[in-house]
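First comes one chain, alone, set out as structure tokens in the form predicted on its own.
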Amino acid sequence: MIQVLDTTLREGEQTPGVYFDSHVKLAIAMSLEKVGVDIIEAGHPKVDPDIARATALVASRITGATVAAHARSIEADVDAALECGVGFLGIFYCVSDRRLAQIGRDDLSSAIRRIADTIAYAKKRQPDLIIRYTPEDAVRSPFDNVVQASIAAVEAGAEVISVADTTGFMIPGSDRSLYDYVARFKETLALSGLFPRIAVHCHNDRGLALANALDGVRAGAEIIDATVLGLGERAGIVDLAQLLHALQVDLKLGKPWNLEALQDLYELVSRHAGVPVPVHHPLMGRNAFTHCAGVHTHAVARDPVHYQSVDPAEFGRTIGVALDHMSGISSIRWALDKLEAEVDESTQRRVLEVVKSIGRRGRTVSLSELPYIISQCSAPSEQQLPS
């Protein structure tokens, strides 16, 4: 069973300038619960007392999803997380030679010992705790280092190993394929008789986070990390809405998430993050199901499938038509149908010319504005506008 871990409250808050107050974090968590997200990563409690309080609040109120916390391979981080009442703990430690030499000041064996000891400590404190170990920047680290650390982590009590593409390094179909990496990684662990669940955490530095995540799924990954709006460090990570739709509708994997609840979730996060939903954002953007060119609107009016591969009804949305310089008469007729307005053909042509003129100034005409244009273009006896 594929599970989705949403980390808007942790990774998402690592977006520069983004901070969610405790009551907002709870509201977002409740909205994620309504969507049906499997795991909600609420924060890294040791970073800040407010994050710890918010994590504890979310853990105490959310019952329809597993609440997770983040921790370094340090016992104090584990203590801070477990005091929040979480059921899932993500412990991370990078085992690349370069990182160990320059920042960690550890050799590989001492790093592995620290990872295993921290996991064993957490498991002793809370035996039913689900533990994920993340070898940060796994895909650019020596493969053998990652394998050795992961084996030690599983033997110490970790149930999940997360393959982290921390810098958005991987490219599908290339010699840096996450599919190949995950498949090889699973096979190597299996040779040691170990079968942890594999997670993938994909950053979007090259715009390939979703493609890489789906590559990971094809190779057998069972937990995928995502955030609302793809928020996160630098260019962010996998976008939640795009991931859920691909898994549920296209790949027929995972449980039936509530896609219609995504619109409210995205508006909530956008408002409190101060990050607008891009108008061209796939699935969630204002223009995602809006058609512009006359050829498109003419065809879509008859059958939307001509220019849509996604049904907006899956998200509780409907198609729209933009009224601007690209419009044709079919666009005007579509709008008139929406307004339930009866306008003769010659007036329709005059309305179209006004709409095109406004569009050439870089503006679209809304349905609420269109009646004024109809009134301008019509003689009183030529129109029957809705009251």
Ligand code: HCA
Given for the second form:
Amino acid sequence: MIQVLDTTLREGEQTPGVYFDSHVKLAIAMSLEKVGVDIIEAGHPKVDPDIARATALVASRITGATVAAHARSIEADVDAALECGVGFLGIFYCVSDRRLAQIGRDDLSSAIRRIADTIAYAKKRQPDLIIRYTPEDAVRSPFDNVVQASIAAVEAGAEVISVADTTGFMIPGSDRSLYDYVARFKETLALSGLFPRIAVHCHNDRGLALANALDGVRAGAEIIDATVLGLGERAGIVDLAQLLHALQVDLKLGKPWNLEALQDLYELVSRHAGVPVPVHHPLMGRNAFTHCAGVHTHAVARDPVHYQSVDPAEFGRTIGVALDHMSGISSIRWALDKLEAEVDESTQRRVLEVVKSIGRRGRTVSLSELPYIISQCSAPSEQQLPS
Ligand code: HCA
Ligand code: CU
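Show the form predicted together with the named molecule, please, the one above being the form predicted on its own.
Let's see the whole complex now, leading with the same chain.
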């Protein structure tokens, strides 16, 4: 069963300038719960006492999803996380040779010992805890290091290993395919008789996060990380709405999530993050189901399928038509229909000309201003009005 882990409250808060107060974190978590995400990563409690308090608050109020916390491979981080009452703990430790040599305190074997000891410690403190081990930057680390660390992690009590594409390095269909990586990784662990659930955490540095995540799914990953608006370090990670839609509607995987609840969630996160939803954001953007050119609106008026492969009703939305320089007579008729206004053919043509001329100035005519344009274009003839 595919599960979705939302990390808006942890990875998303690593977006420069984004900070969610604890009551806002609770509101976002409750909105995520309404959408039905399976796991909510609420924060890294050791980073800051406010984050610890917010994580505890979320863990105490959310019953419809598993609440997770983030921790380095250090007992103090585990203690801080478990004091928050979470049911899922993500422990990360990079095992690339370069990182171990330049930044870490350990060589590979002591790093592996530290990872295993920390996991065993957490499992002992809370036997029902679900533990995920993430070899950060897994895909650019020596494969054998990742395998050795993961085997030790699973033997110490980790149930989930997350393949992190920490720098958005992977490219579908190339020799940097996450599909190939996950498939080979699972096969290699299976040779040791180990079958942890595989998670994928895909950064979007090359704009390929979702494509890579779906490659991971195809190779058997069962937990997929995402954030609202794809927030996160640098270019962020997988966008939650896009992921849920692809899994649920296109691939028919996972439990039924409540896609209609996404609109409120995006609005809430956007407002508190201070990050506007781009107008052309797939699925959630203002223009995502708005048709512009006359040829398009003409065809869509007969059957939206001509220019739409996603059904806006999945999100509780409807199609729209933009009134601007690209409009045709069918755009005007669509708008008149919406307004339940009856206007003769020649007035429609005059309205179209006004709409086009406003559009050429780089503005879209809203439905609410159209009645005034109609009035202006209706008899007594426009020419009789004082200029
Ligand atoms: C980080 C890096 C991380 C960790 C992911 C994980 C990544 O900010 O700590 O712990 O599963 O991209 O590798 O987000
Ligand atoms: Cu990340």
